[in-house]
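Next up: just one chain, as structure tokens, the form predicted alone.
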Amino acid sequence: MTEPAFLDAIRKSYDTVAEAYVELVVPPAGMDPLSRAMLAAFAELVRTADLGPVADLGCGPGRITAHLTALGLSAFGIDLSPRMIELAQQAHPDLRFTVGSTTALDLSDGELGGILAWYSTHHTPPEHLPTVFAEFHRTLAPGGHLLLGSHIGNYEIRRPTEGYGGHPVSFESHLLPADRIAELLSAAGFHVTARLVQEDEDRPGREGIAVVARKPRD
């Protein structure tokens, strides 16, 4: 089966930009107090429900992965860039990283406990997020919980020529609204629990969301 374009294009530019990906993207202490609020609700939920792993998805350089390790959940990451994966097995060489894409998971059904995947979709074109979030609810156990966080917007489409570092970047940003993020994950077989939708503080006009969803129990 023939690759996607934008996936060869997101592998190739996170190579490009990995080392400074490193440098420039703030570690989990970093993050604003919501974000790490939001990743710290997670994990409560995903150990109370204790119905297995959880996968990063679009884990970069492994540094949320080690966070929700250290926050007591058996996590492992996932990334489409051989390079992001590379630097995050050096990083944390006591955690699982395998290379792979959100659109064909080499996940059984119901294998996991909890996925995250921070603002990793959002380089998907809309057409091809039924696909990802199909392979989240089928890879989810039935009481699973996701969170996804997402730059959002007004159907627009970002296409930098340069990214982390001024490396040349050849990937694509599709920014939806919230609400049909919220309408497609319902479509997939989610139950959206909690949505928070805040401002990028270096990015006046530029807003993300966090989504908490549930895989329904049978």
Given for the second form:
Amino acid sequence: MTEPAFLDAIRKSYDTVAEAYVELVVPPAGMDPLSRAMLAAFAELVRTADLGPVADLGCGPGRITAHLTALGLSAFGIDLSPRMIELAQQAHPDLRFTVGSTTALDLSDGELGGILAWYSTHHTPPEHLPTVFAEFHRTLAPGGHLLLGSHIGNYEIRRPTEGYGGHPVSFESHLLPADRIAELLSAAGFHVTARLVQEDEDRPGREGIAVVARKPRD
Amino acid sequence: MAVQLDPQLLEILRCPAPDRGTLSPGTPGDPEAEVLTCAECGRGYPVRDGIPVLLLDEAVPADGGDPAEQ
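Next up, the form predicted in complex with its partner chain in place of the form predicted alone?
The next block holds the full complex; its first chain is the one shown before.
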């Protein structure tokens, strides 16, 4: 049994850029206020429902995993890139991290109180998103919440050859419309409760979305 | 050294293969091995520096063959 080939490009790219990423990407404290507000609202929803721990899927160096922990959640992180997870574990020795894939999650059914997928799913080709969202749905407890952050667009595919200060990368970024992301989540069984669309401060003309969705209780 | 994992994490971790078996530290032949073994399919997943690598591509099949040939 093997994994889809695109995963290898994501893993290798983030292994390569891991140190530069930590240096260049703003930590949660430096994020724009709306993004932080979405994370805080998600944390409150998950705390109130109290259904289980939170998985930070595509956690990178684990800074948002730690941010969620500081907001009172029991959070752990999963990322495809072993180097990212190594950095996450070094920086946050008290938190738990595993190397895993959103296409076949290393988690049991219905045990998670929440899932954060913060700017990680846009590297997944759209034809694989139903698999990924089905995995989110499978692992969340009924009543559990998902917060998904993503770049959005009009089905553009970006294939950068370098990133994070000139390091070689080979992943793709798939920019789906906000409506398409919501549709795919609904098709996976989620009830989409809120969407925030905002300008990308660093990339003029581009937008990002934060979607809050719930796995229905029935 | 045997695998030391947070018991709460181990409780919700599962094999990423479709059987979703529970994972136990060590292998049937070596309880001290730095591996998590699936109770259903027998795949073994490496634990490197205390971090489980739960990827199908890196799993060692139950018969101990090459993961790339699965």
